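Below sits a lone chain in structure tokens, taken as the form predicted on its own.
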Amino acid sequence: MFRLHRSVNFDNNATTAVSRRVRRAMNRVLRRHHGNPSGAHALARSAAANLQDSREAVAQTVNARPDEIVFTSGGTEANSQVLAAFGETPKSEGIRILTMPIEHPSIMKTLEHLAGRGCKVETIPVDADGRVRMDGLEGLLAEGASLVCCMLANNEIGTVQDVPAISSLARRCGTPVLCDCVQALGKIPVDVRVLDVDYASFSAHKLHGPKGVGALYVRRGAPMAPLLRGGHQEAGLRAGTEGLHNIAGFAEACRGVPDLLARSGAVAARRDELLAGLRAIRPDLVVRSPADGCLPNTLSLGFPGASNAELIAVLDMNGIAVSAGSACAAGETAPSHVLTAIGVSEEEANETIRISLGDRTSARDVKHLVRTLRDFFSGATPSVPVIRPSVVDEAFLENHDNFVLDVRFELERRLMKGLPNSHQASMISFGRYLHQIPKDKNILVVCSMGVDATAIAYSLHSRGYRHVALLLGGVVGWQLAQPALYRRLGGMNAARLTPKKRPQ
């Protein structure tokens, strides 16, 4: 989208660069050994070899037996399927799941429906680093429990979770542990038996590894049923031809994580740089990351007085990426719910950044981001004026001097109205549709909320146009503020921008 003179990757939590020793991996699989593992001829069994050397790399890493692994998408299906496997079941109203309030979207949002279809869902706790308290976790277990759902580290704030104390409780009681690692692989040490869980996710892309591929560790004679059914593999318990170049180089890069976690204590130093690098700027800056039990790479920071979506996209049009929260949360509009959990309010939320090194930042990629920063809070780099939804009126939008520019998605679009005579566009190609927005008008961008429109605005004062400015809250925001004007006249006259062919 933007012209970028160089590209740092802030934003590790959200995923990591492909390895060259997984692509490596791969593209051998790809090439020997294209077979279906479950076939009886010697290119099946060549498959199945490959399949069960793979299996076996993941599951010494994780200190897990080869049987234990299961074969995913990924860490959401993972989670997924163990709590279908307890929810989804004839007598689910007699389940009762405890669950952390800082847990992945891939379990909260599986939660969120598994209370609709009866089961009972329990929040544990937690303190203002989001750490469980114990205190509070040993009542709720004292009532009686199905599945209590932990994550070693959390992928906002990098809270490291004490997972041994809590599985002990839970033990005790009979109950078993669920754990998303997804985070955690690769940046701390992770063994299932010193943990004690009985069910674990993992992801590996998270780790240098391929998207689309990770695993669900299942303790030897824990209750388990499958999620996809169909064919016999992964011992029943996930159906469909495994992607075997994808587990491959899952494998591989689970083979690198001893390597990984040697440059951890590097990371942090370099982490630690960073954060020193930013309260000279900010001396106010606020950490919501804890001071100990942390991720080495992760930094949850608070700029008060700053929009996370203002912060953002000043950093990708100087070509570096940090993310406010989890990416699988990242199209809502709603704050943090990690932060929410943590007792930030949702101004202190919407002022908060999540950075992420990986085990390659360096000082170089550290001081580009401090000097950017600095230079939007010194004013070297021009901000882009905010217009009030109540100024946006009829006559605004009749003035041939303005040019409203939609950039919502199109589903968003078919959800709501826009504002009459705007102009839509693709945010994700946006680069193709410059040569019909006009330099000699004013530029007004809206979105649905306020957010993805920054990005877009910031775009097009760094090409050269200069009269923009966004439209607080979005198409949301003006509804609310016009409603008579949105009944009337929302969505008249839209018209969609056609883009540039690409060159053939």
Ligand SMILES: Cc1ncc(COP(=O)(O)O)c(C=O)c1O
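Residue numbers count along the first chain shown, from 1. None of the values given here were measured: they were computed from a predicted structure. The term rigid core refers to the maximal set of C-alpha atoms that superpose within 1.5 Å between the two forms. What changes on going to the form predicted together with the named molecule:
Remark: with the core as the superposition reference, the CA shift of F403 between these two forms reaches 2 Å or more.
Once the rigid core is used as the reference frame, the Cα position of I428 differs between these two forms by 2 Å or more. When the rigid core is held fixed, the Cα atom of R463 travels 2 angstroms or more between these two forms.
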Contents of the next structure:
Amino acid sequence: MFRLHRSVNFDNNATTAVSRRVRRAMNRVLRRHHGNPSGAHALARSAAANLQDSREAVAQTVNARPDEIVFTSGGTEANSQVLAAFGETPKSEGIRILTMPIEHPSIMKTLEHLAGRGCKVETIPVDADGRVRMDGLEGLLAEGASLVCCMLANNEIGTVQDVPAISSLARRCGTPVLCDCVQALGKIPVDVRVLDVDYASFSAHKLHGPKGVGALYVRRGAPMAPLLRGGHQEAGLRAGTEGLHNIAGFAEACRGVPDLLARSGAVAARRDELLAGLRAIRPDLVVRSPADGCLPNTLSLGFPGASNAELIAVLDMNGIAVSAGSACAAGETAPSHVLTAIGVSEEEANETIRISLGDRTSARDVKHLVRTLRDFFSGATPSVPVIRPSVVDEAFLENHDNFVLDVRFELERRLMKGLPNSHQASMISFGRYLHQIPKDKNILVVCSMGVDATAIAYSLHSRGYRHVALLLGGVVGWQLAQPALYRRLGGMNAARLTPKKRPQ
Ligand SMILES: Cc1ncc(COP(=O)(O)O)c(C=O)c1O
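And the form predicted together with the named molecule, for comparison with the form predicted on its own?
Below is the entire complex, every chain and molecule, led by the chain shown above.
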């Protein structure tokens, strides 16, 4: 029933693998340029020259000037810096920011925070594809606005906005525009002059660069304030010694952008192949990504009647990574804000998964994904419900009808506390614990990350246990979803089950 398969990443919008070229460039910097670029000696000058090379490479990729690029720790910081520069002022009450309802959480959550400090935040209406309604924007701009936030490409459904048209409307009213280009770079052409925006954010790890580095484009002359204060690095806009190896990795990833763009047609063809394969097994499939004006790699798909948590677990068990929405929302029960903003109901959102291909996704990967879902939907893979970690609260854990079965390895238990009131059994000689597992209770099988427990859950199911479920994301997922509960109750009252003696 369980075939071993190499791991396949269909979650490239969450992150991408660091390419060999990027790894080499980073190693070179770690070996040769360990100086601090701010110093006044040869070691520092070589580091500063390397930093300048990287700045030029990133600037050139998006058609900016090198002095318009501020290196940051990633897209989140770049977005936050612009929003803080506008909203964290003594006069925040007079600030009015317009935003789309499908922005990334790094924008949405920061705006929520700023709204709490007196900023006015208003939502630009979007259509069923998540595209800005120009008449709605025009009306909002007419009342005066301090900033417009408009992402170029959406991370969940792939919608690409007509940013030049949005900027042109905003410019007529004298309103600056922040454009989140994190998902667009490397997938579609990005030219800040064509977009005609004042600020743009980028992140290296979406295009085979390292995590923890990105950039903020600040159009020459556009006002900006630092988020981090201290040294004079990045022209005073971002204090802190530059992470040269990360920045060099980002620059190398940018040098690979022309190749990535040259392959985008092939990626789109593979995506269409996948869609055709999935339609053949589920003709009722709902495509939530727009038919036109979409990232070439992104498919948001609804499977009526299926639970996305269960689909993710079944695919995961077969070595396939997909997501229910943005990576930041993993394990959450709330339906994706992007899907609800385009009119998808809560129930439909929970039947939806996001598949994002990479430039290296092969025909074999596509076949593996289609075959796995075909087996699942045809009943060849038995179904075990998956419970999201946010459902496993104190009431759940104290309910005597529930029986938490912890099948982690001993070392894993030492490294991380388990769920309270759990019953520990060994995954290896699992059959010897069966006599202690009650058939009349709801069994929740828990492992470290939600993958290893799958086989045990299916095994219990096939042995007549009627109420068996898996914990999505395992103990790690539960700790992330319930940090306070983990701190307070983690590991309490855990009991070891006693295995049946082996026959002599
Ligand atoms: C559209 C968008 N903006 C911003 C970010 C945040 O970027 P980073 O992970 O570099 O902080 C992401 C990451 O998923 C994203 O998809």
